[in-house]
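In the form predicted alone, a lone chain appears below as structure tokens.
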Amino acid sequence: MRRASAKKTGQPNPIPFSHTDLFRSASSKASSKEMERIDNLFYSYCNRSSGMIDPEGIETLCSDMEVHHTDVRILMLAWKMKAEKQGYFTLEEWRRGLKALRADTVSKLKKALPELEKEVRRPTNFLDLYSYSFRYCLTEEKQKSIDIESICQLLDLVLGSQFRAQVDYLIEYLKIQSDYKVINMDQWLGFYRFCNEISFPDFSGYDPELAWPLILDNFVEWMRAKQT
């Protein structure tokens, strides 16, 4: 006959504290400390009255990272943060970007830029950055188009390193033509599709009967006239 089990003492059995629990606790504390450092870094550049990092703060950040404020990597950083207003970073946007980049110091942020560039160069990410760059330049409420001068600067910044010849000629054309004062998103996306899909400078594969923005039909016609 089995012995009766030991009497209950009325005390609950202690819940074992596993190695996983210890790891989670340590990880949570480390994450909390990292976020604290990210926040402190934000406030070192933040305009106290607006509660945001403003253009002056971004210029100071760029100086500390030894990167010019017009460098395309600053646009990439804004894209990573999903910043909504050109020249401004909110605390939420700053946290989102720096946490994703695992950067809680200026030095780490600078070192993260090459990896950010690699991430952006993936085709789907690059198209997202390209679309974002247009929206980021819409600085007025209900604004849907961007003036030619700004578009030329943006084309050079975003596409210049990949499609130098196309961008140079496109900028030249945009500056001399008089039919368009502004460019909309559909035309902007058409520029990228054109550079990406159409052989240059022979334009093989370009069919004006397809759904290209009219401004690109005009550009091709202008280029062909230059070549004859």
Second form
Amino acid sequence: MRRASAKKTGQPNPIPFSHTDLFRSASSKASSKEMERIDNLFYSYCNRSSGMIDPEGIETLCSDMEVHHTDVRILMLAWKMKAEKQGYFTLEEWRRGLKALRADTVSKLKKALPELEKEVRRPTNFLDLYSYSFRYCLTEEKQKSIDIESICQLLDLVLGSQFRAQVDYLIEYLKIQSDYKVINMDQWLGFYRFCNEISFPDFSGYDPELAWPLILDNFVEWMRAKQT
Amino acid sequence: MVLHKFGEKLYSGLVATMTFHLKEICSSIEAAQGGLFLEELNRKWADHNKALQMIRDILMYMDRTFIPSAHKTPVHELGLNLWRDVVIHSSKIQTRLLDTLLELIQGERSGEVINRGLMRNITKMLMDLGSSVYQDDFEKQFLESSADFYRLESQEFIESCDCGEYLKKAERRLNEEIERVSHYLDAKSEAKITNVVEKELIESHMQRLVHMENSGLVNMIVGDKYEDLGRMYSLFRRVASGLVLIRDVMTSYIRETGKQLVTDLERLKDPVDFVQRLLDIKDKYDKIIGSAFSNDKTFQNALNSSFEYFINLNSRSPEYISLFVDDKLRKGLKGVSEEDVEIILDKVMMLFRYLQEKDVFEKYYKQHLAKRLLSGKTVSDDAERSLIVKLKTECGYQFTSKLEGMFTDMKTSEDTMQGFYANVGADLGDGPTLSVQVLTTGSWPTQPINTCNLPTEILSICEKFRNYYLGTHTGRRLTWQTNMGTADLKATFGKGQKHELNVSTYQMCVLMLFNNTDRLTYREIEQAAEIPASDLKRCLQSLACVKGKNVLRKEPMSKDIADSDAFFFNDKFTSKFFKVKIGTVVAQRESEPENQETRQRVEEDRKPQIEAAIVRIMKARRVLDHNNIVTEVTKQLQSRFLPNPVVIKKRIESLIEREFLERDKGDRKLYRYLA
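Cool, the form predicted alone is there; where's the form predicted in complex with its partner chain?
Starting with the chain above, the whole complex follows.
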């Protein structure tokens, strides 16, 4: 077995042994053991015919982890894996994510989630997650926008905990306005900037003559009208 | 004596003697009674001068040698100073002199005649004694008491006169003072005394005068009172911010009346009259500025900006101006000389320049021109072309290239028809004659293509034309524009009366159906003709419901067309004219829904123009912030329309989505051009 894996990595059998070599081979032995467990875990959830973990598999994984499949932590997991298609994990993505989290069993994976959450909360990572979450929802090849309903759900999921009030009003507005039926990445990014930079609920400092997306200009106008 | 070093003695002797002598003169002047005071003073002064001359001559040697070295005042000057100190500044004379002078001037102002020559001599004397003497002993008080006098008088005037009268009086007083100065005061006093008059008579009462009810500026403007206005202008000009006041009041009045005109719903029902009113207003103010305000450029500018302001308050102004032009080119210019035509067209251009939405004007102009050309109803080809040239000069080639294309199409069609009849004429026999205008799609206003079944009687000749044309122009596609054509039908009615009916193509299709039957229901007509419902209903209305043109009879006789109505050929139709015109191809003021539609199309057309401007700007500047883009875009498009900043923002976002632009990653207030 080992010879086979050595063949895979293309490493020649080490001939003179030093302590570092011993250590290295020991750790490579351990890491390949880990990779084996990760792969096995993958196969336990994956769909035989497609060779990927599909939504059903993810649901099973989630219940095993005792996390709801709509929980934002699953999104974070997908982000960590750099998963491309929503609802599916490939072997490569699985490996990437679990290796980074240093988890090769379900319980380890579950234990890694709080750490992952903290990591995501760091501002640079969060922005990355935020843009990732939009792309993750695009299903068709040339698709550039997401419908309002889905955007509302996504907003709630990703920003809800941090910016509860703004998100609630924004969702309300998005549902009643009729100028836009879909939201694109530019507008999506605008929402986050808006929550981050503009104080709420007074919106002081918001200037519609700057480069804010028009949909936010309309949102602020609507809010201001409500407030009087 | 000087030679013998007795200069000092001589000099002081001179001083003493002269002083003593002058004191005597002083008393004699003081003794003079009433009116003789000045005369006495004058005479003594003349004597003194003469004496001084002689003394100077005699003591010339001393003047030249002793005096400079001993730094003494020269003789002549000494003589003057002594006169000043002893006589003029003597306690009894000083005030009396001043009072007398002022009294006399006051008297003259009240209409008395005074001795001007005497006055001149006295004031000249004071000037000779030194300008400070003139000022201190006369001028200062003169100015002050004049101010008091005019303050009171102006108050009196303003309570009792209307604006025009007041201004006349003020002008009179002003001229009086100027004349006074020229006759017996020092020239330098002119500016000072006119300042006093201007301040007291004009400046203090400016506001009240301008706004005076029933006689102020507005009243003068309304009544075209050029003389009063001119007077006001020349008087107020003398005062700081006087003209500004006039200009501001005039401007707000123009804006007010203009605004009323463009929002007056009654007036707006007649576009031609509306535009004529605009032209009349412009003429009125041009005349006022020309004859009363000496063509002051700032007033011209104020007039222009006012027009620009209120013309654009009404979004239908472009349409109305085009309708005005249409009316003129259709009939209004009949019989008018070439020069006068040019004048009217230039005036139209002037209104055109004020429009913010020139692209809307273009759209309507095109529509109206199309109708004029196709119905052959233009009074003068030259006038049409002249206006196009003017538009081209104003807006550039792009604006008018399509319009010119329309003219070209008309001409080409003429040639085509000639070729057609030459070629195919022999085969046609006795059938209907056809006249076709072939329109190039891009140049003419776009029309939706409607269905319409042409009557069999003309199908054959239409086909022949189509074949002929396509035979000589391969690769083209022809579509009959059935909503734009006309037809002349020969109709025979019940008692054998014959008429020639001039109708639209749709009307022709409907009428021809009655060749085979006397009665048709609406549905049957709709089925046979296949004309869209709203057009068909309008068409039937014009054939059955209009008095004098009812070649069809409708049951029931109501004004509206219901699906269940039946139509009959009206045997009993009569008209005193042989030729009866029923078709309507005349340009008309759009209905509200039509207007909305046109506006929508204009907005759609603007989107690519705005995008093109944004891309041009970003290509040149690479990186730019939002505000600057808006400013630049507005500048670039201002010759066509005023872009809405919200629309600009939307276009930018669309360009971002299509990856022409992106937001700068470092500073999200900036946009970046993507090559």
